[in-house]
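In C-alpha cells, one chain follows: the form predicted alone.
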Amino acid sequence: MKIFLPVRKSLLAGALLLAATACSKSSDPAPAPAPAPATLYSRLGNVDGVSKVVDSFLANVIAESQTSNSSLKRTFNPLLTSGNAQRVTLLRDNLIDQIGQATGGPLVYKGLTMTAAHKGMAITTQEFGVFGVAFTKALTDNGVKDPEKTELLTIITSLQSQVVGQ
C-alpha cells in the first residue's frame, strides 16, 4: 500500500493543477483588444475633408500668385495660363490622392516622384515656405485641429529636400 500512495498523491496534485488551471482559463474573460487608433486621415475627414483642405490650399495658392509681390507667380502661374484646366483637375487630384496615402487612407496616390515631378522648377526654400503658410491657412480655415495639422505639416515638411532646388 505505501509504494502507491506518493504516486496517488502526485496524481491527486496534478488533477488538483489541472483542475484549478482550467477553472480559470474559462471564468477569465478573454481581454478584449485594443481599439485601432484613429487614422489622420479619418481624423481629417475621410475623403471629403482632404478635398475640402485641398480646394482651399488651391484657392490660397491662386490668390497668392495674383498679388503683386508673389512668391509663387513664378512657379504657379504657368499652370494657371496654360489654359489646360486637366493641369489644374489633375494637380487636385494627385493632391488628394497622395495626402489620403500619407495619412492612412485608402487612397493611392498614382502621380510622379516629387523630385521627378519639381524636376526643372528650382523652387526656392522660401516658395517651399510660402506654400506651407498656405496649406496651413487651408487646415485652419478647415477647422483641423492643432495635433491633426501638426501631424499633416510634419509629413509635408518631410518632402521638402525632395522639392526644393529641383
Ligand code: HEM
Given for the second form:
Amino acid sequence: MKIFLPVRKSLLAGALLLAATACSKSSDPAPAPAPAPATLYSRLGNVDGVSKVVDSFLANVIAESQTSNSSLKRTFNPLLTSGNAQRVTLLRDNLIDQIGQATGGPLVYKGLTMTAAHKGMAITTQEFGVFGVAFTKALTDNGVKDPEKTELLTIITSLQSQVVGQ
Ligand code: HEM
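Show the other one: the form predicted together with protoporphyrin IX containing FE, since we just had the form predicted alone.
Then the entire complex follows, led off by the chain already shown.
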C-alpha cells in the first residue's frame, strides 16, 4: 500500500493545478453581456421598412376606396378628395411615427389619441376588418413574414376598441 502513496499524491497535486489554471482570474475582464434582442422596429427595417409598409398601405386604402361597394370610401373620401396633399402627408407621417414608436423605435408619435382621431367616424367592425386587410396586404407585398407580421398585426388589432364605434 505504502508504495502507491507518492503516486497518488502527485496525481492529486496535478489535478489541483489543472483546476486552478481553469479558474478565471479576478483580473479577467467580465464576460460581455448578451446582446439585446432586436426590436420589431429594427427587424422591420427601421424607418425605411416602416415607411414602405405605410406607403403600400395608403396605396391599398386609395385603391379600395375607388372600388364599387368600397368599405373605406365612407371614412377616407373626405381626406382623399380634399385636394389637400399635406393632410395625406400628415396622416402618412403620423402612421410612420405611431408604428415606429409602438415597435420600439426611436420615433415619437405626436398625433391625436386613437379615440380622438376617429371621433365621430362611427367606424364599424367590418370597416376595421377591411382596413386590416389593406394593412396585411402591405406587409405581404413588402416581404414582411412571421413572426414580424403577426407581431405588428397584433399591435394594430389591439387598438380596435379605441377606433371602432367612436
Ligand atoms: C388600429 C388601426 C388604426 C390606426 C393605427 C389608425 C391611425 C390613425 C392615425 C395615426 C390618424 C391621424 C391622427 C391625427 O391626425 O393626429 C388617423 C386618422 C384617420 N383614420 Fe385611422 N387608424 C386606424 C384605423 C382606422 C380605420 C379602421 C379607419 C376607417 C375605416 C380609419 C380612418 C381614419 C381617417 C379617415 C382618419 C382622418 C384622416 C384625416 O382626415 O386627416 N382609421 N388614423
